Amino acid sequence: MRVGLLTGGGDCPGLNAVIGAAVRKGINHYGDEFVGFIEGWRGVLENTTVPLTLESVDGIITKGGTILRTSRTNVRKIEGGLEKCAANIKANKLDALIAIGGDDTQSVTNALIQAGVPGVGVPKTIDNDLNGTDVCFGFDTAVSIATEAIDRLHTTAEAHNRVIVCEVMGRDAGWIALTAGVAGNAHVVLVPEKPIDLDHVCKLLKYNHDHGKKYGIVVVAEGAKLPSGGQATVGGKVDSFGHAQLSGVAAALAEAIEKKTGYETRSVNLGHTQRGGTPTAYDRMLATRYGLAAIDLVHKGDFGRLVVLHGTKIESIPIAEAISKNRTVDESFLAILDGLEPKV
């Protein structure tokens, strides 16, 4: 067979593994010709591709961003975008595609499918918020580089008996601000699923003050709402995609904290950070793990499906399915943080 590839959306460590996974076991096993299509739905738009070869993929796993490179072009909201792409599949002689990416890059796969073009999709999201999946790859890497930056956060705070609150990613879903936050022994945790109450979190930095510790580290998601309301965000831009581009919410709760309590509060965006440099291993082999299942979709002509991780298990859903919702933080994993914050 002949394959097609992409990376959508925002890059994410172990989008290599997948390329490399695939293409290996596509080309040794199946003795399948590989294309790549560069910077995502950008790239099928406008018919820009390389070859994927077993000599283009060696030692990629290593490597974090895309050898393919990305890019967040919806093609939907293009006066005949799908078709364009469609007819562009079909002009590289392709018997399947496979689309690398999360909810809004899934979205564009799943149209196409409808139009007709045999693909299938695998998941990634650093937020870990593709609904359908345990997890996604790149999650386990952005938490390890947030979860080291509150570490060495928490010794330059108490030196200064300082307040800081450390930005993470994390638009809709507080994965990573939960996870981070717990494992770096953060005093205050805060996601997009609840609300900031000002005052208890106030309340909280000043127990730790009047019992011993004289500093605070707040890590905060960037999609948390304000006291306000809001999200922080960075002008009036969207992407194509529709989405404003956050960034702020640690400057301004900061100002707000230092202001209510007194303490004096700095903030510190991780931002890209932690999404760039090499994976961990669990991202390589788990990114591993759903290029041999993309590959193997595609020859049982499992079209318009996801791999997914259930437990221990790769299976599949349908893209619809994984696109229908947000997977957030329930309660039962709120409810580890309302177990670890004293009573005030």
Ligand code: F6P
Second form
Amino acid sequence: MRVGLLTGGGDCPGLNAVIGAAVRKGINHYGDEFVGFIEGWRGVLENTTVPLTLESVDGIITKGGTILRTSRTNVRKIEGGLEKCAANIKANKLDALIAIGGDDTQSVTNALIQAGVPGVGVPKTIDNDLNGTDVCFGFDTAVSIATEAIDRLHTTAEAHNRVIVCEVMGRDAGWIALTAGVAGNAHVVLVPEKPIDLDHVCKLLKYNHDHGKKYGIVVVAEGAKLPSGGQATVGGKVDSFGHAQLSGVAAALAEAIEKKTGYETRSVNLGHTQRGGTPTAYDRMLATRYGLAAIDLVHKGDFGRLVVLHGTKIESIPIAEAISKNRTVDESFLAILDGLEPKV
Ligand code: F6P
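What about the form predicted in complex with this ligand, after the form predicted on its own?
All chains and molecules follow, beginning with the one already shown.
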């Protein structure tokens, strides 16, 4: 078979592991040929391709980013975009397309499938918010990077008797904040799923202060709603899928905390460091399993499906189900924060 591959949306540690695994199994076990589209859907739209061979994927499992590069191109917003993509897929004589991406990328995969393109999806996002899978690759790496950063913030905050507010990614889901915040022993963890109660935050920091720790670490998800209402965004900028560019909640919160408590407060935004660099062993393994499962789906002719992790098993679900809603932090996980908090 001739199989196309692309990586779309924000990059994510583990993308190369998916590509490598699909190409290796495809060539070695099925005798496939692979065509990589450059920069996600933009490559399909503009027909910019690169052959993917055993040589070109050799050793890429260790690398962050994506050898195919990526973009947030939304072909559905471009007149005739979907039709052009379908035509280019046909022109490349592809029997199948594997799209590696989050909900935005998969919404385009789904639209193309409805237009007759034989496609399968692989879930990718450091935010871990794709519906229908227990874990997306990239999340573990992002959490490890954030946890290490939070560990480092403890010592500098303690040395200066300061509060430090640390902003992490995650868009409208608090998975990174919750996991890295708990693992990094933050004194306060704030997620988009629960409105920020500034009085309560300050009481927790004061409790800490009165019980021997003259410093405080607050971890806040970029999408958490400000006490004044709404999310902190960069001048109202939105991407081609309509998502606001989130940034600034930590700075706003730091100012409010300092004003209310009198504690010297700083903020730090970990930003894209969470997406960069080499993937953890867990993400390399999960991404490899996804890549192998995706090429198997192609050969079973099981199109329109997304490979997912359920418990320890790799399974698949309809792409339409995965993009129907976001997976946010539920009550059982919020209870972890509640369980760790002192009564103030
Ligand atoms: O969806 C992944 C993500 O990293 C979000 O956590 C973040 O809000 C967004 O991408 C940042 O996007 P960009 O790289 O386009 O600034």
